[in-house]
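Let's start with one chain on its own, the form predicted on its own, as structure tokens.
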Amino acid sequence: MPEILASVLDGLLIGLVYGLAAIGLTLIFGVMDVVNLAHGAVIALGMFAVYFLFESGIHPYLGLVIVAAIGLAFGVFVYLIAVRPIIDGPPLMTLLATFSVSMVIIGVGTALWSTSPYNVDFPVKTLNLFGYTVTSARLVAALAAVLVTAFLYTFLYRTTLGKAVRAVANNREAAELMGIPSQQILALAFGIGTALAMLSGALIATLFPFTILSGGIYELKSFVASVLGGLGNPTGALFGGVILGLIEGAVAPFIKVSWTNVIEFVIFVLILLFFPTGLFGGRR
């Protein structure tokens, strides 16, 4: 039982980081109805961004602010170049566009950094939490995910710009009639979603080794967490990530690690069948 509880606690902490990754995915979908297939590649970019900042002498946690700024700028750039010209076209067009962006990122990343594993090697302490030993890196990553989520919630519900994002998500045409520049807001939303993805990648890089291909599995986990929480619902995505992490933690002592992904995707299919809008409802 102590081993199970310790595994569940680890799952809870990493689940919060999964939730942060899922929020970036579901925010973009909720605002502009775009399924971002470049999400995993962007997560990998966040891993490399914090790695190179660390190699240049910047502590990984201080580098998170820089990674977020890079992610915001990169997201706006991708939106303007790849998404905006086809935003009102068939959904397949945006899927292909974001998939192409993903392939470009992976191709360039492979050419520059190969597929050899990298590691952000900085001192990590162990802490006693509720009688169980956890690494400080996992605890800080989980707290950072919660703080970023709280900041995003405050931005969306307490600021004029955030309310404009919600207005465009609810009804773009009506928002334009009220004088809201929808294209700028869409670019901002895509930038924020990309920044969240890169931040989650940076946090994951402080926990595990990574390659340019590592974002793929976290992209799939983001889809599962988003569906669990309800597509378009950022708060639900966070809870979806926590549920995903708890499931991983609960089953880890009993089965091989390779089977956890199978269980997650079985749950993914069951949720789609019986709860099409997710456990917490769709767009909020």
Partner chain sequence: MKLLSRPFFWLIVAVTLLYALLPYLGGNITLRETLVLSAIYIILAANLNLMIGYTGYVNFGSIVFFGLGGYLTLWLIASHHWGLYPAVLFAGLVTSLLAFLLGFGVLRLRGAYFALATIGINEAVKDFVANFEPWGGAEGIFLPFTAFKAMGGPAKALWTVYLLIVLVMGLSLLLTYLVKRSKFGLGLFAIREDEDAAMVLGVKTPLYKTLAYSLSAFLPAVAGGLYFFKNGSVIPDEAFNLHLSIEAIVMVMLGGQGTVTGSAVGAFLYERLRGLLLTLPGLSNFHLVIAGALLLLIILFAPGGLMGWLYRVWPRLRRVLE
Given for the second form:
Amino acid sequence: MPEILASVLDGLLIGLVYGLAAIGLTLIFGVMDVVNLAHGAVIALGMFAVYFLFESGIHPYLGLVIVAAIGLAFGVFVYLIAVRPIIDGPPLMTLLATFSVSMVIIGVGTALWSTSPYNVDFPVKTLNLFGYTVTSARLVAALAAVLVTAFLYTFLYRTTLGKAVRAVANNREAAELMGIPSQQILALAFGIGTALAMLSGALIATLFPFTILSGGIYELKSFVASVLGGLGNPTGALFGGVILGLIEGAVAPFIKVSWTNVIEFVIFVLILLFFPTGLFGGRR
Amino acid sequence: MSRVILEVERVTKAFGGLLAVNDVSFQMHEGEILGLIGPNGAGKTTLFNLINGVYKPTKGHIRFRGEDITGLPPYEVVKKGLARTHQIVRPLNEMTVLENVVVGACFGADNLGLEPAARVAEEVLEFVGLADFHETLAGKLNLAQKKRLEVARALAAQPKLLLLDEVLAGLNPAEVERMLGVIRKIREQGISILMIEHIMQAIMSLSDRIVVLNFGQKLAEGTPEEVASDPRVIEAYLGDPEMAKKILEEEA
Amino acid sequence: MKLLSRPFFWLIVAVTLLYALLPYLGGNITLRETLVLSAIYIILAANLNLMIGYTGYVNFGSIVFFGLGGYLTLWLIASHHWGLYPAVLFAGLVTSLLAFLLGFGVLRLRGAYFALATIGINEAVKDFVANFEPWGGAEGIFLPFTAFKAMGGPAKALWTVYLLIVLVMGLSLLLTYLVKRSKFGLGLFAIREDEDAAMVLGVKTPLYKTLAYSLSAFLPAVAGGLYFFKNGSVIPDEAFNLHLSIEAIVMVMLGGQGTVTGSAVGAFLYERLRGLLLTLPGLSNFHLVIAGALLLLIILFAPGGLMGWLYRVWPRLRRVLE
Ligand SMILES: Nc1ncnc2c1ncn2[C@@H]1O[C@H](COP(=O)(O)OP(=O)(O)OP(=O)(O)O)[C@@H](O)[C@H]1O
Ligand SMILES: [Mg+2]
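Could I see the form predicted together with the partner chain next, after the form predicted on its own?
Entire complex below, previous chain first.
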């Protein structure tokens, strides 16, 4: 019994990080109806960003701030190049455009860094939490995910800019009529979504070894989590991530790890089919 | 009186808490032109969507030529001989005008093959005055032409009953005249017409009878003269001064 | 439609014969191996075009059909001693049937939701197969050498399989051409343009979409069976390689979605380009980058692809090259 509880606790902590990644995905969808298929590649970029910052002597947790800034700038750049010109076209086009961005990132990443695993090798303590041992890295990653989410909510609900983002998400034309520069807001939202993805990647990199291809699996987890929570609903995405983490934790002691993916994808397809607006209701 | 072609019986449609159509009943007869009017948001388009199966009624029944068609999907309804146009035009943009109408003919009441459908489509395009635009991509037409394309596609389905949703809206007076001509010709072919229209003069002169909706409910029903002089109708439109004026002018 | 009087039909026949005879007459194995890849690409792109180009549904996971076909075929041959022909046919039919059943569910989803579900399906099947012991788990299935014996030894068998793959390629082009010129195809195009309007016009959209999805599964599954038979083995990562199905999208977009010629030319060019990049020193690592950049450029500047551009320059071409 204690074994499964420890495993569930681990799942909860990592689930918060999945949730953070999923918020990045769901935010972009919520604001501009674009499913960002570059999400996984960007997560991988976050992993490498924190790695190289660490190699140049910056502590991973300090590096997070820089990663977030890079993510924001990179997201705005991607938006301007690949998404903005076709934002009003058929959804198929933005899907393919963001996918092409992903191909470029992964291609460049593979060429530069090959596909062999990297590792952010910094000292990690094991802690005792309610009688269960967890690593400090996992705990910090979960806390960081929660903090970033709280920060995001403060931004969205307490600042003028954040309210503008929500207004555009709600109804772009109406927001424009109110004088909100919607294109800038869309770029910003894409930037924030990308920053969140990179941050989650950076946090994951403090836990596990990774390659440029590692983002893919977290992209899929982000899809599952955001679909669980209702695409476009950030709170739902966070809960979706937690649910996913808990499921992983709960089944981990009983089945081979590789089966968890099957379970997750089956859940994913079933949720899409039977609860297309998610368990908590989302935008459609 | 001729046979009943359409029977709407106590139909209700709720969107969440909003009763867009609330317990509406009426009948229409074969060969009739029935006008459906009411202020913006009265539930007219929703009623069309209920009749042709885009939405399923929350309550009530719809019978077409004696058969209960409540809840049938739209593609079944059109096969029974009930076609419609859209208030907001929905051309198949990247297909030619001819192809658009061929779709209507192929999948309509007669379930035609491609070649007979093409012949029907050509006739219909001639009929609505789009004969010169066969090869034009539908997305490239102007609004008046797109409205005629809507009518052409619906006609190509060989309907017994045609639902027209504001086919005159947004047209200039010359285009309105032209469309009115088309509608009269359709009726001459013996097709029954249920039409939504805001242009009072047109609907009053075309319709045999009129049903008035307000806030989802049926407010009045009768001949154009009866409806136009009904105080409840005038009051309903008073919230919409423009419309009230038009009705009063009509009476004068 | 009088098929035999259509120039485009003869064009398909000619291209197919060219693919079949060019390496066969000279006994040129290198050429054969190049062409087999491009034939497979054409098969994938042409069938994917039924969904993307005709119906307007982006199937990101179309490769799942190819992979399932491969697995079913090799499993039937290796474990149940079936012959190649019944095995590929059966694999094609079963895959198509599965797609039909699945289609009624997933095709209720539209746009991005559908696209995500197709990725999920491919990944779920891949992970399932990787854990499925009767199919060899992560090690996959190996064909015993005896499997080739029935076909006159490996060398002869490989030629036969090559010709069969080319045949499937020809059939894919023919199928997509016939669909395009049919009432069924017209219904699909109407769905692509505006699904709700199509439904109001009388197109039985749920059935049509599902049929298109199921149809787009058959020949790729057969091709998967042939391809992995030729390889002598099948493993999950190769069978359900999500990348290949994305590359298939690039091919369709490159050539021009919705056109038969476009899907074939796009696949052919993409294969050439890929081959070129793989052989050029220093560029071999960049083929993904270039494919990605290419896709982006097409989307931004030429969403109609090569054929869209050609049609604009010579509008009359539209009638000749479908
Ligand atoms: N799909 C829907 N979901 C929620 N509410 C809807 C939906 N469709 C219509 N409504 C609401 O139902 C009411 C009736 O709308 P409807 O379009 O039927 O009006 P209408 O009489 O056709 O108006 P108009 O003259 O402006 O075309 C409106 O309040 C509208 O907002
Ligand atoms: Mg209306």
